[in-house]
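Next up: a single chain in C-alpha cells, the form predicted on its own.
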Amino acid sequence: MSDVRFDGRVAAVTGGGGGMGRAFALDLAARGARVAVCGRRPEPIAETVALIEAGGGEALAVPCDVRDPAQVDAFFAACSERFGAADLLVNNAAGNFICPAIDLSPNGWNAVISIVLNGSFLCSRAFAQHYREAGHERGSIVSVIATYAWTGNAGTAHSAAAKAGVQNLMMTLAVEWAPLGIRCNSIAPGPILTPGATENLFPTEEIQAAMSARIPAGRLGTLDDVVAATRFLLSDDSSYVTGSTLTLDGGGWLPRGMFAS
C-alpha cells in the first residue's frame, strides 16, 4: 500500500498536534490529501501545519477541545470554508491517565469520557453534516481505541469504557452511514513507541524488553505500523471494510488462555 494516494480528498485529524495525530496528519498530507487538524493546544497543531507545508503539502490548524459542541462545529466549518468538507476522519484525540476504579473521581471520569466517547461521536457528527451537505459519495472515519476496550485492564476502568464505548460507536454509524458512503471503523493499537509514550509508560530498555516478552510478535509497535493500518481503512484498498476494529498489537491480547506461560 505504500503507493495509495488521497489527492482530491479532505482529511481532519483530531489531537493533530503530536504522536499517532501527527504522524496520521503528515501521511496523509505526503500522500496528496489537505488535512485540517486540531488539538487544545495551538503551537503543537501550528507544528504539525508547519511540517507539512514544509513538505510541500496543504494543512490547516484549529485550536478545538473535542468536548465543546461548538468548537468541534467551528473546526469543521472552518475545514470546509479552506478546503471544502472533509471527506476523511480519524477520531485520535485522547485522554487518559492510570488509575485504580476505586479511587478514580467522578471529574477524572468525566474528562477521560467526554474527550474520547463525546469527543469522537461529536467530531464524527460535524464530519458526517458537512460531508453531506457536500454532497460527498464517499467517505472514511478510523476511530483510535486500544485492545483493553475488550479485554479489561487495571487502572483503566475510565478509558476503557470510553474506547469500548467508541468501537460500538463506529459499528452503529457504520451502519447507520453506509447509505451516505461513509464507512466507520477502528483501530485497536497495543504499546506503541510513540515520544509521548515511550517517556511516560516504557521509559527503559529492560522495561521495553520485559513487555516485548509478552508479546507473539517479540517487539513493541511503531508508528509505521499504526499510520499504514489507517492509512488502508481510510483508503479504498478497504471499500468493503465498515463496522471492523483492526488489532495492531503483535497478538499481545492473545495469550490469556489456561496454558499461556
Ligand code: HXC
Contents of the next structure:
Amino acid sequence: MSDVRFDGRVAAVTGGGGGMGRAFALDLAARGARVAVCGRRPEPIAETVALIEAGGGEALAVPCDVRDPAQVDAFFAACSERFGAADLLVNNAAGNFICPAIDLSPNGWNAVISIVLNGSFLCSRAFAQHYREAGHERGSIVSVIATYAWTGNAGTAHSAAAKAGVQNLMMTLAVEWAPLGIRCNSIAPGPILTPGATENLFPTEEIQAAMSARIPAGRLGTLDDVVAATRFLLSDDSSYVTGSTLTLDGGGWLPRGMFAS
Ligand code: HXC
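Here we have the form predicted on its own; I need the corresponding form predicted in complex with the named molecule.
Below is the entire complex, every chain and molecule, led by the chain shown above.
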C-alpha cells in the first residue's frame, strides 16, 4: 500500500460523482488533500462530498458542465474561494456511446468532442490561471484518455478522436507550463469495471469474458488500478515525469506477435 500523502494540497476532479472520478476524489481526500469535485448532476457529487466528509476529509461539490467555459470558470473560482487555488487536477469527465461513424449525427460527435476535448482544455486552462494567480510552484494535471487514442476504435470514432486530442494537448501543455511547475500527463486505461462504463459499453458477462480473453493479463481493469496510477502521476514520486502517458490495460492494446498460435 502506497504511503503517498497530499497534505496541504488542493485537488480538482471533474466528473467526480461516480466511477473513476469518485475513486480519485476519495483517494486524494484520504491522503490529506482538500478536494473540489464537479459534475453535471448535483446529487452524485454531493454524495461524493458526503463520503469524504464522513471519512474526516474536506470537499466541495460544484455542479458544472465542462463544455461551458463560464461554468468551468465558476468551478475553479469556487474552489479557490473555499480552499485556495487547486494545484492538482484530474480531467476525468467524459461522455461516450457506441455508434458507427457512418450513423453518428453531427450533434452526437459534438457532444463527445465537447465534453472530452474541449472540457479538458477549458478545465486545464482555468486550473492554470488560478494556480498562476496564487503563485503555486508545483502542480500536476492527469487526464484520463484510453488506449484507443492511438489505435483508433471502431464504434467510437468520436471518443477515440477526442482522447487522441487530449493526449496531444497534455504534451503541449507539459512544455508550455513546465516553467510554472505544472506537470501534465495522461493515463490510458483499457476497459475498467466502473458502473457507468459497464452499463454503457460492456453490459453482459459474456461481453466481459470475451474482452478479458483478448487481454494478456486475462482480466479487465479495476478502480484500484487507475487510482494507483493517477496517485503516482499526481504525487512528487513522478516529479520528473511530464508529457507522458501511462498505459493501464494489462497489455490489451499490444499486438499478439506474428508467431502467436
Ligand atoms: C447514437 C447518440 C447516442 C447513442 C447520444 N447520441 N447517445 N447517438 N447512439 N447511443 C446522440 C444524440 O442522439 C444527440 O444527437 C447527441 O448524441 C447528444 O445527445 P444528448 O443526450 O442530447 O447529449 P447529452 O445529454 O449532453 O449527453 C452526452 C452523451 C451521453 C455523451 C451523449 O452519453 C453522456 O453524457 N454519457 C454519460 C457519461 C458517459 O458516457 N461516461 C462514460 C465514459 S467512458 P442528435 O443528433 O439526436 O441531437 C469513456 C471511456 C471508455 O469515455 C474507454 C473504454 C476503454
